[in-house]
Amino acid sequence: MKMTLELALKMIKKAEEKAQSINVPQIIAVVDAGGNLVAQHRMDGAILASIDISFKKAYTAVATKTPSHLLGAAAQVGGPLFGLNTTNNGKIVIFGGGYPVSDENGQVIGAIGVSGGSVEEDMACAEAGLAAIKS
């Protein structure tokens, strides 16, 4: 399996449905295994800053093969990854909303990033997008 536009749009649809259900306009980005944008969707009313943030959350998740929220503690002062968020020309995000997408063999094929609400809301919408690949 590889990240395709069809798969990205399926994930975006499910993430958007979750965002609508919690009444939080979001921006949803999906990248391929190389961190290249496959698709991005801005819901009406979503904040402008989230265009860049959603892409960077997805990029972070695919580049590190780790959900973005798991990087925060390690990137703090004294942590083993202190300063991680200053690398890659500022493309690394260390708060929640970015998740790697894996195929049936556990290979990372891309990632989803969601931004526009609280960290918890972003994570819930991204998780809904991830669930779309299992249906």
Given for the second form:
Number of protein chains: 4
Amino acid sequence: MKMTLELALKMIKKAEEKAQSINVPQIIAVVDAGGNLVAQHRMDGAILASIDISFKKAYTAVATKTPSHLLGAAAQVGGPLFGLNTTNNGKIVIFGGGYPVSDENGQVIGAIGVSGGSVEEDMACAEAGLAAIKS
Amino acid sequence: MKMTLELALKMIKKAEEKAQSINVPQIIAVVDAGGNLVAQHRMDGAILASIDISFKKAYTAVATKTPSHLLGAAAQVGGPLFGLNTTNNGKIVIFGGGYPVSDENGQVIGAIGVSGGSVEEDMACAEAGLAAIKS
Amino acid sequence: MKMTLELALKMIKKAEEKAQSINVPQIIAVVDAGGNLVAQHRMDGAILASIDISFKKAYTAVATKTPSHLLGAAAQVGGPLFGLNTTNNGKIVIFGGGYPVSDENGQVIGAIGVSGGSVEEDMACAEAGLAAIKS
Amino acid sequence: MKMTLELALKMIKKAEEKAQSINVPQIIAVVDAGGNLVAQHRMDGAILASIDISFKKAYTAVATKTPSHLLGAAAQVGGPLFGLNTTNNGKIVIFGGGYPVSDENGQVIGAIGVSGGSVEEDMACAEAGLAAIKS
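Please show me the structure of the same protein in the form predicted in complex with another copy of the chain, now that we have looked at it in the form predicted on its own.
And the full complex, kicking off with our chain again.
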């Protein structure tokens, strides 16, 4: 199973519905297994800084095969990966909202990244998008 | 009138339909009046280089209020703007496929950029997207 | 209401007057709602590093719709947005001196950023500039 | 004699008046002898691409002690400086609108750069700004 535009838009739609339900304009990005953008939507009113951050959360998740919030702990001062966020020319984001997308065999086929609200709101919307892949 | 996600997706849909009709997988980007991304779709099979190029065609069109193919002539060897494409940190693309989007009063509200095929194919798909704004 | 050069210069003038009154040469930048520069003044004797920082404080404020000093707390070690300042290709500044500018309806129409003194001095001058919009 | 904010604004004012008289919204930048920005104004309606280009024309003029239009010929295909515009991380602009500013002893103290119209219009406005230094 590979990431397709159709699948990416299905995930984005679910993330957008969640964002509307909590009244937070979000930006949602989906990348493929190579870390390359498949689709990105900026909801009206979403903050501009999140264009970059949503993509980089998705990039981070696929490039590390790890949800971005799990990297945060390891990249703290004193943590084993302190400084991680300045590698990859700044493409690594270490707070929540980026999740790898896996197929039914556990293969990572891409990732979703959401930015625009609090970290908790971003994670909730990204998880809503992720759920679309299972239905 | 301002660029919205709804309007951007309407334009992208028309550009995608044109791309399907000529059997060329395209990447389509729409930016707002400030040159910031609103939406971007990569059709399955589209070349990776066009992720960057489609966005930058749209950026170029809004940042110069000029279709990108018209810049090409002026930026040719011996032309008055030779060297234009190395300004703006490489964000200026001087071949066809980027068009400003104007509202009914002639105000530029954003731009569309298409990349993935020949310049003619890119221009045809971008123009199909542009036409959506008039209907 | 949109950011104009006239409005930007009015804000810059007030920020400069405050800077003169506290005897700190400042650099003041104003951006529009899209994060694009409208005007920037470097007072004689201001430190060179602040050319970049004043612009990026303004960019940060408009791109997050948040004064830059409020981001600092969230982006601290152990904070929910630790690592924020390495996103957006380093355009995010997380210390004080950047403020969004809103119109009478609460719409963000741009931002002001000041750099050159201590954070407190920068904030005081930026706030003086902000006040100009209300008169 | 050194470039000051007062002198930069005097030049910018004259360039703006010329721009208004020919009805072309321009962006005007002034740099000091170190190539660092002193002031920049974006007239309402000026194209976004010119924020970068106006600054870089000024930078180019002071960094080469040569008006930017004179570099164009040498940087053409087959010319002795072909490729000049990709040096300095793209900060060199090789079309007209950037001029060094010299004091009464012929010492270069800074530069002015104008972008927003045709090359001829940009040059005319920059020259109007330059003239301010002699009065």
